[in-house]
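One chain comes next, on its own, written as structure tokens: the form predicted on its own.
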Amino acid sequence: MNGYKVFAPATVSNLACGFDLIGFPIHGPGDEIIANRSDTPGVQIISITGAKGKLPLETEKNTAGVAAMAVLKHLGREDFGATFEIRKKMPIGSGMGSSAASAVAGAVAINALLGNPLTKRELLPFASAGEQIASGGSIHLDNVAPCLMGGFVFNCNNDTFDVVRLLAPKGLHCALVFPHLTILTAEARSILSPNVPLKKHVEQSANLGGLIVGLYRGDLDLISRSLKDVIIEPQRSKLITGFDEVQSAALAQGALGCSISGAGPSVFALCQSSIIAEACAQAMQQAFEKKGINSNAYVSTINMEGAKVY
């Protein structure tokens, strides 16, 4: 074909205790690129909607663009045309992996393109390399990597894109809320303090310990017992007006935890089934708006499948 069409979805990153280590994507928002054979070589991008002109139509500076461009140095396909019109499906700056989005359909569409010769876990790298140019440099698997392969995603090792997907409970639902707000990623960053004492250290690794084992076992009382941050929610939550009173309100409607996405703004809450999940949005959206604050809320399940191509 010379053609195709790829969605690469939201993702929902740190979970509360695994700051830039875990991540799953959801259903609904996302990024979506229509992709095209061209006979000059290279990746042009001749389109952008959705993003409100925010973002550069340059390959080298386009997360999508640079990451089209890292599979066809790899494989020695420089001479390789393609042209891409990029749909921005979900808002930027919203701690729901925007740039990995696009990032990852910029390679998976090249791939295609390409005769898929690489499997979506060796895509990883070249989707990394389109992030990475959003994130100030440095290399953070959590969104990229769910967003990727689907489902519940570990990352072991950055510099060797050393992954791990996990098993999950049936059921478990994702009620996420946008807050009309913008958070862009090197700001969330820049706040952290780079000193953490022993005892959260410690905390918060006992934390994560507990969610992973959840996991695998369906132990959903174990699960929410660990969805708890000690050392970046209460760095980060002062950015989003009104984060305790929706944090409050998810817990309230029987979130099994309730923490920032990614860098914020949007708040996550994880539930065991659908009708919880919709009463935490409806909650949460009610509390941003007693701060009078908008904000879209989104009900899903876990996306298993992650980037899909059409």
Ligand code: HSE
The other form holds:
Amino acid sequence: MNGYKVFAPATVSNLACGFDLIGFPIHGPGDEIIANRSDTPGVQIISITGAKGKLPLETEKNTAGVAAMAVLKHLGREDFGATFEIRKKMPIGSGMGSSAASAVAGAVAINALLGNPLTKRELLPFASAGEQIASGGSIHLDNVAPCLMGGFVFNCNNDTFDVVRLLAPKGLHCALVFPHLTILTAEARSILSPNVPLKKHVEQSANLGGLIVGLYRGDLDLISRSLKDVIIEPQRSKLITGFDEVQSAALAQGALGCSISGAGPSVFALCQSSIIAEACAQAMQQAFEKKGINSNAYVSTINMEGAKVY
Ligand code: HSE
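Please give the corresponding structure for the form predicted in complex with L-homoserine (HSE), as opposed to the form predicted on its own shown earlier.
Below, the chain from earlier opens the complete complex, with every other chain and molecule after it.
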């Protein structure tokens, strides 16, 4: 076979208490790449749709291009040629892991064209290299790893690409609402204080531990008690007009927890059923609307598969 279609899903990362350490993908939005062999060595990005001209066609500036070239370099296959048609099927600068989805799709697409010499886990450093150019140079795998591998993924060490997939109860749903505001990840990172008071560190560590134990035990009450961010959310929420009202609206509808998705501005609510997630999405959109902000809402189960080759 000559060509492949690859899909890499949008992701929710941080999950309130796990800044840079944990995330999961959803179904629906994401990046699609149509990849074909070419006689010209290297990766040529021949088109990008759905990005309103905001993404570069130059391979070395494009997260999918950088990730794919990193795979070729690692395998000593710089002689290999490919073309990518990128179809962005999710918003950019949304806190839904847009750059990670591109980078993962690029790495998975070139790997498929090469006959899959690398496993998904082995692709992680190369997908991460792609995402790095969009995130101001910092390495954080909380979008890339779940996008690639599917399910809840915890990063034991962002520098050594040591990641683990977590067990999680079935039936969890996510309501994800993207308000039409733009926040660049680099900017949302630059406002964070480098210092964390010891008391906050202890609280946040307890919440992250509680979340992971809650996921393993299927203990929804513990998950709910743990989905709290005492460090990052208080600093970033001011970038999102109406955040407090949106969060209150989701919790009033029975969400297990609600916080900023990634660097924002999207806001997620984790819910125990599709009915609650639908109600949360509606209430969250209404709360944004009251502030004069339009939004898109996505309701999904946890995507257990991650990136997919068709
Ligand atoms: N963990 C990252 C952040 C996600 O919150 O800045 C955005 O890429």
